[in-house]
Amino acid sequence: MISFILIILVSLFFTGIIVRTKSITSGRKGPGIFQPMKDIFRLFKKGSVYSKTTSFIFQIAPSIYIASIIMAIMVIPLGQYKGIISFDGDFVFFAYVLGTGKFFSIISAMDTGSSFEGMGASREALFSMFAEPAFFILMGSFSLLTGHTSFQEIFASLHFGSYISYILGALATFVLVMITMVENSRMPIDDPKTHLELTMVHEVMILDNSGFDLGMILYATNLKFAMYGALIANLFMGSFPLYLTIPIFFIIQVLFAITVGILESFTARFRMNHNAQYILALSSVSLLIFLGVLLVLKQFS
């Protein structure tokens, strides 16, 4: 339960830290760290407008999308402390409950009847499909290393005690950071501030959403950032007591948000035809982690 509460708290200021970091690196004062949430709360107070060409799918999709993320957050532990939901193989549940929400967001964009939004939906589906193997290879590798199949048992048993394991931790962090950027349609895969029609991905999918529905979609991005940040934090918590895990959790989340802000400030967006190749290459990095686990377990003769 405590991990769920902490992730919700972090989601209130995560994107604010990203925006603040980007402002500082560009030499501007910028808004406060709670300004993105203020904008979302302003949207929550407004009604939603629906096109006559859309069906009930378009109306329920934002609710299902954010509900799937909240359900996934319930699975995430805090070091040795279980999440609200915990069972063997729960990381598979985590991936596919997120996939359910992504599916509804994609068909919601297609439900508008706009070929423009359909274009963004097809790109979103392609990028998510290529990111999925990297996540499963990563978690499967740690499952092999620890002998467990649930998030809580994997992270509680995970420890770094050799040079190879330190490298594995660094590679795993890199993979999770890049998966986060892909899943949230951020640089270098996508630019959330872009207005160039031919390169838009997630932004074009939500052009018809407004008011409360748009607020839920935007807040879902905050939750996903905090959610993946929690996974990264769990890599380094181990079995520390609660009075240490909570500060570590917040420190890693803040560092993660600053890292995202720096990446978006100093990296250029990839050419659209290179995105799929780059995302698929994350699976190669995950395979390196798998080979490293075999070395740690001395499976190579």
Contents of the next structure:
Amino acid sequence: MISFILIILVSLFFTGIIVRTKSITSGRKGPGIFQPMKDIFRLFKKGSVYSKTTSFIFQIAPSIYIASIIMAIMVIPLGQYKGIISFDGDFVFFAYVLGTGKFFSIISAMDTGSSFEGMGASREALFSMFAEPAFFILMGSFSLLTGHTSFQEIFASLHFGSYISYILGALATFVLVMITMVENSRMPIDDPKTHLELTMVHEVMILDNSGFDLGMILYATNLKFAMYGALIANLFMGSFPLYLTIPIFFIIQVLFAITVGILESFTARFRMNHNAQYILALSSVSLLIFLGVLLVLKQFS
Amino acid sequence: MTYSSLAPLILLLPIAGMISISLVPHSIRDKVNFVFVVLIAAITSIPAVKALTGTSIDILIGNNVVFGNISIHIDKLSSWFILIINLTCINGAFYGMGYMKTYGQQKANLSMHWIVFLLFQSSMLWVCMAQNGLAFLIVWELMSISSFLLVIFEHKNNATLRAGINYLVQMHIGVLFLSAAFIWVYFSEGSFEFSAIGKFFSSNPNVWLFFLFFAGFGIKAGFIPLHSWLPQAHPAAPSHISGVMSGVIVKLGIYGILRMVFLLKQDYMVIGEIVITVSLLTGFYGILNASVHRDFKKMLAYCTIENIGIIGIGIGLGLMGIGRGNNALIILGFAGALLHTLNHSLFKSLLFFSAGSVYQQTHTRDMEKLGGLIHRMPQTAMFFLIGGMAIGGLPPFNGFVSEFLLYYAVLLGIKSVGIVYITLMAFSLAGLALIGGISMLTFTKGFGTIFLGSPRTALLRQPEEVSLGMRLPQYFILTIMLSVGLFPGFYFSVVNEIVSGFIPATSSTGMLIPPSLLNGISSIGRFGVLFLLVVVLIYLLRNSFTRKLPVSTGLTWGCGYTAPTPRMQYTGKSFSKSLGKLLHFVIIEKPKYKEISAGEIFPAKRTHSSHYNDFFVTKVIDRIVDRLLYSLNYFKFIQNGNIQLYILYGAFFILLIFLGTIFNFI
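So the form predicted on its own is up there; where is the form predicted together with its partner chain?
What follows is the entire complex, opening with the chain shown before.
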């Protein structure tokens, strides 16, 4: 429960920090960190325009999308404190419930019959597909390392001892950060600020959404960032008590947001046709973690 | 009433059905067929349910001249498959009544179709009951032939006939493997009974005989590289037949494999390793091909291959569990496989039925010609959507339950199989995830292209929603699917019961299913409900917020372009093109296009077309067949069409056997 509330809290200013970081690195003052939320609230009050081509899929998809993310957030623990949902193998549920949301966001883009949105949908499907194995191998390695299969048990019993395990922690953080970037369609996979529809991935999928629905989709992105941030924060909590984990949680979320901002300021987007290989390479980093776990467990003797 | 009195009834009822179909008027033949399908289902389901809840049923048909004793045996494993067959066949027959209405003029053809349908159902049921090699081969053969006759319903169409004959030939290659395996056991143990196979396994190396069986059953199931009949036969058959074939006939290959697996005595690890490897490749290859094809029934056929791979992964994991004596892994692996068998038969028949409805209304299987059907056929669209989500394993539908079991089994496997097999486990985990991802791409593509957007071509007749008779069985399937998705605990306890009966006594050292996992399985259902509730809640909230806000409609945003046409929509082909390009060495694209040459100043009008070829067909099977044809050409003189000569061959053969016996060669 506590993790759910914390993630919702962080989601209110996460993208604000990213925007602020980007402004500062480019020499501007930038808006306040709650500006993205204010924009979303303004969208909630606006009316909508629907394309004549669309069907009921287009109407329900944003609700299902945000619902899937809320369900996924419920699975995330805070160190040793369970999330609302916690059972053996819950990370499979986590990944697949997000999949349901993604399925609907893809078909909602195809519902408009626009060539641009179809293109975005195709890319989204392809990129997120390649990110799946990386996540599962990562979680599989943790499960092997700790002997548990639920998020809360894994994170609560994850502690770093030897040099190898520090490397594992660093690699895992890297993989999770990159998965976040892929799943949220940010640099270097996708440029949310790009001005050409042909080069967009996520942004082009929601070209036809407006009003309340658009607000929900934008807020879902904030939630997703906070959710993955929480996952990364969990790597460093172990079984600390609450008065330590909450500050750790916030510090890591803010650091993560700043990192994303810096990453977006100083990297260029990859060539679209190389993205798939790049994302697939994440899986090999995950495999590296897997081998590292085997080393830690002294399986090679 | 004893069950031995049921045995003649199980045999006689289909025959009675076939005769009565031919006697009643044309207009009610489909209904009579349905009645008999239900009757046969009822009469076979009673002993099946009994066997599932209690002890298995044995009936011995004694002292037959040809076979010796034939034992009919219904244990928990057979019962599970009998129930799946009956469920799918009832749905198929019901849907078929509506689907075949358009072929009303072909009276003789249609009667034949319904008569064979009864034989088809019964032969599949008999396959699950027979425990004698010879009897098994005969009913197996009956099943192949009857399904062949069902596939070639549109035999006037050359392509259909070719697909059908291809199917028939491949099935006989399978029978060849099976016969060889049974004869091998016969020579070694002197009996065709299945129990003799068990005896054989306990005294001989297991690997070779098992893989002979695996090849035979694998052709039916569609493991690569033995899968090539599936993508041809499924699109050719009428949709209710494709649904039943993909739903159950393919699963009987799985039944055969499982039957042999439970007779194995040793070499579990090696066999498990090979089965998992083949299954992983099958799953990956199947879904990869499914993602690129534009014929939506072909896409579904390839998707069947993928699901066979997933089931195979479960079987392999279970085998490794036996090898390591880990009961939890045994149960999870086999239970995942069995549950996925049920799940796949449900959502694949749903998908084939809804695809059939689309075909009936539009007369095309090419998804690039369709689009926007959701406005004309909203319920069919919903069936296809839910089927597609379930097949991708997305919660809260049933596919997620069995995939969850398999993921859990792999995680358990990583911990317990030991370092030698651990890479395989890691690849299984990644493979399952990747297969799930590509499956999402495939079905978003399929659903998006067929049902969403605007129509890509002008159809001759506006499609309409299909009749209630065709929708009802789909609603029925949907209900069962939701029940599996929301109450997985019950279904797991059933498959758990089945598998527990087959755990060898030697491996009782390992732990049983941990209670936390049972909790996890029922949690899936609970949180599936929660997910649905959250969706409904958010949707209602959204509606109450937006009720007072102004809503207007307009054109789709064309990025500044104001005259878009339906032809400018993203096509299914381009949707999966980037994946196809990335893996071009597996999915081979053959474009037909003449490049503009250097001297061509005024290029003439030209066309571009491309299609995807099956890697194994073009690179392996075709090459072998071509070589074979080349060498067999020299023996053409034997088959010269002269009947007198053929009779002479027979006489010559008899003489040869006669001489052989005289001189004690044979």
